[in-house]
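Only one chain is given next, in structure tokens, and it is the form predicted alone.
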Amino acid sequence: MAKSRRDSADSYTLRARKEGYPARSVYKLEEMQVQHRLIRPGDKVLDVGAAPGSWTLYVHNKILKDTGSIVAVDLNPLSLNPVPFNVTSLTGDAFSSEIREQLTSLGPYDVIISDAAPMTTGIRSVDTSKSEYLSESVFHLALEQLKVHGNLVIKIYQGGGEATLLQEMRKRFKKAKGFKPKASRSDSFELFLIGLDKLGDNHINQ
């Protein structure tokens, strides 16, 4: 059987192993952080779909360090040992009433980041539809939990309603754009939507 490109460790995977990150996805967030300065020292950050924990660990190690805090939520536990002292790890569905209540008690947040993706089937139309639903759920969660002037990152599969969601984000943020990191695999159809400077309810763009 021919070996898939994804079965081989590329330079990002090797670098992640060397630097102690659970997954290569860390470098996607790094690119966005360098270009947009999404997160600042002292921020309260919510990481939705955080497992195995690369984004959470990057935010702790490279940005917050001994300042601020992170709430990391996922259906699966983080693969971090130890979990950094300023990280609150929640295992469960971020959109359930139980977890949402906990998120509210720990918030509001300066930044919400999400690399969450649905379980894929290999059928693109199905996968993009599932991704659209998930990304919209993250967006609506952000409307509840994100502070005014806060920043947002959402992952969505291209062909899954990204244009419509980006249009909605432009109503709620001073600036919103799509971003395809260099660290994304060449055969990936993922796209990140970035919302900068959340507007107050009295200043929503029509």
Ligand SMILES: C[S@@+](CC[C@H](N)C(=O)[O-])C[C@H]1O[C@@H](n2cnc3c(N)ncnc32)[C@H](O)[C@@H]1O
Contents of the next structure:
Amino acid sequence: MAKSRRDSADSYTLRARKEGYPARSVYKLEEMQVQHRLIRPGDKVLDVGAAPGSWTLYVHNKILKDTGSIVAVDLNPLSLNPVPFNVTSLTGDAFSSEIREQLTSLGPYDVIISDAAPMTTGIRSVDTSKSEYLSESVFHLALEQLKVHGNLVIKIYQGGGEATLLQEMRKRFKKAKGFKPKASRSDSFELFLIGLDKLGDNHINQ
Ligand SMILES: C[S@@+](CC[C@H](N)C(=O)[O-])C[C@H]1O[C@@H](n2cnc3c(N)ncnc32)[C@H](O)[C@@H]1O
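Now show me the form predicted in complex with this ligand; what you just gave was the form predicted alone.
Full assembly next; the chain just shown is listed first.
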């Protein structure tokens, strides 16, 4: 059977293999980091929906090196071997009470990055509403666990309330914008929402 376009390895997949990253999604974070300097050496970073672990590995290898720390949470374990020394890996639903408790005890965080995505069904309205739930949950986690002046990245499927969420982010961050990485697949309807410089509770934009 002929391979579909999605099955065949594209240049990002080949580059990820060559550079030792378990997923091509690393280059989406790289684009956002290069444009917005989201993460700085010494930061405490929370990666939500971290498996197999490309974003976490990139943050460790390219930004933090032997400074700062990362908490990586996913329903599935990371496939990094070894897991870098400054990474705490939690396996479970990021929004369950048990994991929330652990995230709280390890926080607060300078930066929260989330590439969390639901299991897709192929039915766009179902997939976008699952993505909307996840992205709103990450936003609420950030309201609790992200430090003032912190930065946030949330993935959402377009058609899943991205305009409303962006509006909410604009109230809570000095700047918030949508970002479509070049590394996203051409048929992907994902969008990243970036919040820069979280405002204090007394400075919320109305
Ligand atoms: C696209 S993958 C992330 C890839 C990752 N950024 C990387 O570069 O390796 C999306 C991840 O979101 C995770 N996920 C979805 N819902 C979640 C939840 N409620 N809690 C934790 N992780 C979740 C999935 O298990 C999946 O591993």
